[in-house]
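Here you get one chain, nothing else, as structure tokens; it is the form predicted alone.
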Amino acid sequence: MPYETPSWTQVVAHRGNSGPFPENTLVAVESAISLGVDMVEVDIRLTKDGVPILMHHDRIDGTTSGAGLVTDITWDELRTLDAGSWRGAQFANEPVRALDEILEVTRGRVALNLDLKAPEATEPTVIAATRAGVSANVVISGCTAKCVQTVGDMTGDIATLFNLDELLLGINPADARKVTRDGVDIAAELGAVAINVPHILVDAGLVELARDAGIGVWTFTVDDESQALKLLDMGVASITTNWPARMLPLARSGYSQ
């Protein structure tokens, strides 16, 4: 059975508790869990030899001790790198993590949002989640229409979020809200559980439209408390944040969809 969004507005830790910790690392994930978040989001890319790993950017230069494109480096090479020191000496020797490791560590402890940063990561991610037996506790995001269809063709047990990146690419900013609304119909037709949308494009009308279509509005990346309160008042299904410690008290103050 696929992941079911709770009745309250859930707090999702963006790349783990990435405000104070190095993103997409185990220490960031563990910190988010200790805070009591509803879900942890991590980014997924494939190594040269096809291993799904936690990495946001296509290059590893900024967040590891190495350099180059993820797709040019094997897992055996990547796993030896330091993925923590860039955020501070106290995080030295924090390694790059494979998706399999995170699925195992978080099993039964927290739900996961697996954000695909490359389309070729779709099938390996579905296979890894299915093999780990955690399908009901993950959602797959970063999804184009093709990605949602691919996941649905592979399994009916993993929920997907429809991202609007392709629809919004290159459009006139004045048309962004209309395009976002069009995305609701696309997501509902595809069978996605929600649209995943930048918070600046969310308003009460969009939330109501999505609710009428039987899906939710998941929004990112929200680090300002005043903005979070507005979104909570609108009844969004999910708020993704770099600073979950700021958002949890707000979301736990009686707000529900």
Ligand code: G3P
Second form
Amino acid sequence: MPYETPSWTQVVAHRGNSGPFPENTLVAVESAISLGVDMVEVDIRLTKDGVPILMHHDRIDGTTSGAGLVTDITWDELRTLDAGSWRGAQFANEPVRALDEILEVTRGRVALNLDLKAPEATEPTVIAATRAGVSANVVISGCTAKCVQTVGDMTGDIATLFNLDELLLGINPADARKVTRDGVDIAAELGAVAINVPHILVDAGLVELARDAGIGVWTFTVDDESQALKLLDMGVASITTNWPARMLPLARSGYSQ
Ligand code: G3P
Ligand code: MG
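Mind sharing the form predicted in complex with this ligand? What's above is the form predicted alone.
Below, the chain from earlier opens the complete complex, with every other chain and molecule after it.
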């Protein structure tokens, strides 16, 4: 059985609890779990030797003690780097993490949103989640149409979110809301459980349209409380935030879809 979206608006910790902690590290993931989030989002890329790891950018320069492209560095090299010091000396020696490690440590504790940052990470991510036995507690996001189809062909047990980046790329900003609405039909046809969209493109009409199509609206990245209250009022299925400690009290205070 794939992940079942709850009836309340989920709070998803973006790259872990990345407001106060270094993104995509275990300390950020553990902090998010301790806050009681519904789900933790982490970004997935493949190393030179094909190991799925947690990393947002294609280069490691900004968030580790190393330099270069993830795809040029092996896992054995990457695992020795410091992914915490850039956020403060108290996080020194917090290592880069492999997806397998995060699947293992979070099993049975929290759901995961695995945000694919490279198309070639699709199959290894499905394989890793399946092997870890956590399919029902995982969604795969960052998905193009091809990615949703690939995951669906590999397994019926892992839910996918359709990201609209492909559709929105290069369009006139004035058309963005219409294109987002088109994305609802595409996502529903592909079998994705939701569209995953920037919050500025979400309105009550979109949420209703998606509900009629049988899918959800998941939205990112929401760090402003007044914005969150509006989205909660619209009945979005999910809010992804860098500051889950701010959003949880709002989401848990009676708003529901
Ligand atoms: O959940 C969607 C979000 O992860 C997309 O943004 O931070 O990966 O670029 P980001
Ligand atoms: Mg992400």
